[in-house]
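Just one chain is shown here, as structure tokens, and it is the form predicted alone.
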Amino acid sequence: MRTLKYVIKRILLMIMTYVIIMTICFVLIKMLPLPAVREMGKDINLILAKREAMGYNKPILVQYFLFWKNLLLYGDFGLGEQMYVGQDVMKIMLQKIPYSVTVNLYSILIAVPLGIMFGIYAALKKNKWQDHFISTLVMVFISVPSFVYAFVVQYFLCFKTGWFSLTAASRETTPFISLAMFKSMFPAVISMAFSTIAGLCRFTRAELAEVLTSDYLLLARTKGLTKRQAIIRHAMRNAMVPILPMILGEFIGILGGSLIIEKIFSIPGIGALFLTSIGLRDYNFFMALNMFYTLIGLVGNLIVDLSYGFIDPRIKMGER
């Protein structure tokens, strides 16, 4: 009962936080000058009519009420004004999401096993040259922004060797689930995987190294278990308790895409769409994508937080 009350409380707090963030974003963006409608023939009348329906000429509070009304009752974010002119915002987003999900999923499936494997190896070789070498690489990959890797990958794998194309293939010319599509996305996948590998490696190494020096592991050895048995049966199981929620959070975040990487490799996902909407000041796309990214972040944090109690029964949610 106490756990249920805690979960309900967290969900209500998440909803309140979400509404506050969206309110601030809506008010701030409405304070900017309204962008002019591009000369797109018959689409001008359509956009102007949509603006009228959404109360663009009314006070901000009225616009805010109409925004939530259209969204909650009709699922309507409006029409594109500066890009995809006259097209439904939600429809365009649904077309873009599969690209972001695919490239993120490939990246995670590569990064998670490698990150955990290198972290375990570094912990087992603690304070040896292997540990120092891996830890140095981890610090480098964590410190350097991902777009720097993207340019390096583009230069060596795409430009110098010519093994991969500079940009991802289009779904219109290449089957979405195919080896050709994976190959075209591979440079972006690798660029995104570096930081995830480094983060998981550092976290796994720290957790496992701490467990390996614990008293109960020494007790397991004195009872006759070999080093390998003690590590597999006890050390790995306890070290994975804080690591699994981190992996879960990575999988939840696959919907979010990567803003910079998608733009660099011309992947037509929602990350590139978000950056373009900011540059062109397409308010409808910006609000829709901002709501999308904020919701993913809040839901992801909630699920990761709640997962600790299910992964480790010793953690009692709602206890003081």
Given for the second form:
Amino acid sequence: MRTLKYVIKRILLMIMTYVIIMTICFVLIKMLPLPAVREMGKDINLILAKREAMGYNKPILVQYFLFWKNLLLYGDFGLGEQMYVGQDVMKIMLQKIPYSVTVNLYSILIAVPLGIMFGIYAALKKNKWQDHFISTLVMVFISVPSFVYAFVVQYFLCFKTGWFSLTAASRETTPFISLAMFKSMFPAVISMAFSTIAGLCRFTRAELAEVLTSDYLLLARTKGLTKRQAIIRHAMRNAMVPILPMILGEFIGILGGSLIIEKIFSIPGIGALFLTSIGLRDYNFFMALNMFYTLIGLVGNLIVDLSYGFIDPRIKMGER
Amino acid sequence: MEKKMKFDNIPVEKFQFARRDNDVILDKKFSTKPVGYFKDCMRRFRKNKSSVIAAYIILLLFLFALIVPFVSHYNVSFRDGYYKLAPPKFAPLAFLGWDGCTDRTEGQAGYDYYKSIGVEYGSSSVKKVKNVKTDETTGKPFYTIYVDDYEKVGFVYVDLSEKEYNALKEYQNKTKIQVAYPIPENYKTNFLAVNGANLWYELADNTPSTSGASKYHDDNGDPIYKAAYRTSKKETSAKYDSLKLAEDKGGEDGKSWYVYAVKNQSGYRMRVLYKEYYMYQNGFYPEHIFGTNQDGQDLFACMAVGARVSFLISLSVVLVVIPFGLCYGAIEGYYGGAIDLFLERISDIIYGIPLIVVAALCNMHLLKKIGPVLTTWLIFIIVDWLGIAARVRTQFYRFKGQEYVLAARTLGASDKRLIFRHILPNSLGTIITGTILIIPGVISSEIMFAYLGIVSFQTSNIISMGTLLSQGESYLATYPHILLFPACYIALLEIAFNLFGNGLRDAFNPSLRGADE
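If the one shown is the form predicted alone, what is the structure of the form predicted in complex with the partner chain?
Let us now look at the entire complex, which starts with that chain.
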């Protein structure tokens, strides 16, 4: 009961934060001068009509209520004005999400097992050369910004050797779950995976190394378990408590994609859409994507926070 | 109490000083200086070799950013249209391949063309012929040649006013360095071609779209260059009375002299050796240690300016963010309750907005008003105090209930004194290390925003590393150096900062004391 109350409280707080953030964004965007509609045949009339319907010429407060009304009743963010002119913002967004999700999913599926494996290995070989080697690599991949090694990957895999194509395959010609699509996305996938592998590896190593020196592990060994049994049954299960929420967080981040990687490898995902909307000053897209990204961030944080309590019953939620 | 009263009236004579006579202290006096918290931290930090090296690397990179703009010939606004995309050249290390040369594969025409550049002053832009292959179907040769990209610029046509023309002649007379060279016969047709001024010899094909094949070849297929200069009967045509080529002796009969300048409406058109002309104009020869980008900007200088911007932004952000975060976190943590709840909601809200959205909104509202550097600075000011505040808050929650705080409060210490004198110093270690790690974060985000074009650095005298990266991106396949050097600098800086920060964190963490020994 206490848990349920805590969860509901957190969700309500999150919704409140979300609405406030959205209000701030909305007002800040509306304070900017309205961009002119580029001449595009009959689209211009369509957009002007839509602007009228959304109250673009009315005070900001009226626009604000119309915005929420349109959004909640019809899921309507308006039309693209500078990009995808005259097309529904929501529809375009939904079209783009699969690209981001595919790349992210592949990269996580590669990164999570590898990261945990390297982390366990490093922890077991603590302070030996294997550990130092892995830790050094991890240090490099955590510190170096992802765009730097994305360039390196691109240079070697795409230009020098020519093994992989420069851009992702189009969804019209290749299905999403196929070898060809995977191959075309591979450079992006591994560029993205590097930082996840490094982060997970470091975290796993630190957690496991701490658990390995604890008393209960000594007890487990004393009562006759082999080292392998002790590690798998006792050490790993305890070390996993903080690791699992981290992986969970990664999975929620899937939806958002990575802005940088999508730009470098020209993946037409939602991150690339966001960047274009900022570059071209398409405020309808910008607002919609703001809402999308903020929501992902908030929900992700919330789920990660709450998951600690669900994963480990010893952690009592809502207590100080 | 009563017992104590009894001693009230002991006469003074009954007291005597202990060991007044010889003043010897039997305790051992410490001859070493006391080791305080910070000194202990520094001592432990110095034991961590990698962090110390990282600190020196940071210093080196910082000095690079600081000094290079003063020393370098170039700055961000220096652009040269002829030395675009020039490869890196650094004369003292030329033997390592840092010589500004690139490999090219050319047919006969291209080979003749590159070989011809520099022949007039006893050199050639082709430094080495690495390989000659014969195409099987056509039977024509293909050369793999090692071309000096600086020399291959060769000659260009320039239009000078009367005054500039005289000044150039005077410069030549004074320094005895030949800048102007004779104008070829075909200059009217080839004037508009990019390489027009380099086609000074008799061509196999004299159409305007000529690609440079020489008319004559010896038995090995090597070109024989026969000069095809324009001639005039006057020795000083267009009033040219300065240095001339050695073979320019008026032909056989002393009647046809080479033409060095042609008069036109606005002044004189000349054919100049560009590297000498460059020297004449700028006072130094072209040499780009890290090469140039597609605008002809010197990467070495641009990187230093970009690094300056990064350092400036990150350090000034830290300077503002620390005091603010400290006070905010201290108030939250110390007072707790409703104040904490309210302040936490504010930081929750700011924390909830993705950084990229903050950046985009700041850019849209402020870029035109306050410029890119201040905009970027503001973005990080808005966001980066959150981490410090949260850290300080938890430290305050930890310490504020402890007995020594209670004791101080009982003695009548004010809130201000409790916060700043009693609780804050305890959490200083974690705060310091936390803030060190803010710097690399700010630098990489700043570069990322500039790279993604969210904050645009389009002013003439300031550039960001990210702008350099996005410029180099499209030349990754052909001219990787444009991207390579900034990327390496960033990578090195980030690794060094993280190593340094981690070393500092371990040193400042009292619980790790003695753990590694």
